[in-house]
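There is one chain below, alone, in structure tokens, taken in the form predicted on its own.
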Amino acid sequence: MAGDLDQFTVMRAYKRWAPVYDLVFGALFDQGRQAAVAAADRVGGRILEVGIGTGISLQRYSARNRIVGIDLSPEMLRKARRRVAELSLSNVEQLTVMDAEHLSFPDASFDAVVASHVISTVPHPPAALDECARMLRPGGELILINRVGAERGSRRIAEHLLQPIVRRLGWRTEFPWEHFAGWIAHRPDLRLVERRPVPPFGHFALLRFVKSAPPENPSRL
């Protein structure tokens, strides 16, 4: 999986997508974005959205929460900044070009981390997931909207055949649940609390992980 996407391919793809992203994917992924924002708003506080893109979700967050957004694409972020200015979104603290696999914020900086349609588009998904988890305060939530590929059957074959084509578009068709299962198996600090399908096509899911508090230091007992 690590070699099928690289940062240059992703940046080039989303530079091309930036002018038309909202038109092509706005309505298509709207229900998933709404579900992710609603989950983050229930947590509240300071929220990081990884892969904020054109900022299409920003106006949906409650004004009582503080939002930070990052994206690898400067072209996508320019549209997000214009959106913040045009809509006077004063709760948006920061929009920054940043790599999801190498976040520069200190540990435990956020109450919730949202990544909508992002994890299957980065070169090394486990690295991005680890960085998202590092951002969370104890009790915080990692909230994902992501493609979950087929494990078998005709859909699995189609996803395999399409992968060389969609790679140039900046994402993966092949992303079965085993990638998440393998990652969470090595994260005792995280617990999956929700997995449910979201549109379109039944190929995507809302995933929520809660971060536990670190164990107490026995020397302090």
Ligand SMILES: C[S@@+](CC[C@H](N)C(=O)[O-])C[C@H]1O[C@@H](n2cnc3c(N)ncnc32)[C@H](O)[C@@H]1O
The other form holds:
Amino acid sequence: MAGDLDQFTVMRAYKRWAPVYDLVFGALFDQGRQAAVAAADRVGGRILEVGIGTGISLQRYSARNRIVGIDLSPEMLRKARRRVAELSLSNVEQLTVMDAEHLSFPDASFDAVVASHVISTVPHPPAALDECARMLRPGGELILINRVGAERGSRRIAEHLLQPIVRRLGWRTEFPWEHFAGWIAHRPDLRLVERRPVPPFGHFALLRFVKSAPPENPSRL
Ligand SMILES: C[S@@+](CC[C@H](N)C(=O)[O-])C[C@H]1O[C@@H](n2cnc3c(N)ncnc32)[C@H](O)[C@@H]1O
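Just the form predicted on its own so far, so send over the form predicted in complex with this ligand.
Every chain and every other molecule in the complex is listed next, the one we just looked at coming first.
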């Protein structure tokens, strides 16, 4: 996977997608996004949405929660800012151009982190996942909507064959569960608490990880 998608390709792709993104992917990914927002609202508080794109989910968050959004693409974010202004969304704290692999917020700044259709589009998914986890306070949740590719069979072959084409469009078709399993195996501070399919096509999943509290210092017991 390393080297198959680079930052330049992703930025170029989403610069092109920005004017038509909502039209093409708005309804298509809606159910997954709704599920992610509902999960984040249940945690509540300060929520970071990574790869927020055109801010298509913004109006769905409860007005009680404060939302911070980041994205690599200035063109996608411009759309998000326009949406915030047009809908007068006063719970949106900040929308900033930032790389998911190098988040500039302090550790434990958020109660929940959402990344919807993002992790399989970043050049180095484990680095982005680590950064998302770093953002969480103990007890906080990482909520992902992501493609989970086939493990075997004709769908896996099709995903492999499509990969060079979709790479130029800014995402991966080939993203099997083993990428998440390999990452979580090195994260004893995180627990997978939910994995369930979301539309479309049964190729996507909602994943929720909860961050545990750091172990008590034995010298203080
Ligand atoms: C498929 S779109 C998803 C947008 C939105 N979350 C949604 O649900 O429709 C992927 C988004 O991730 C952003 N992205 C890709 N790599 C990124 C990175 N390294 N850091 C921040 N954003 C990134 C893209 O610019 C794009 O806006």
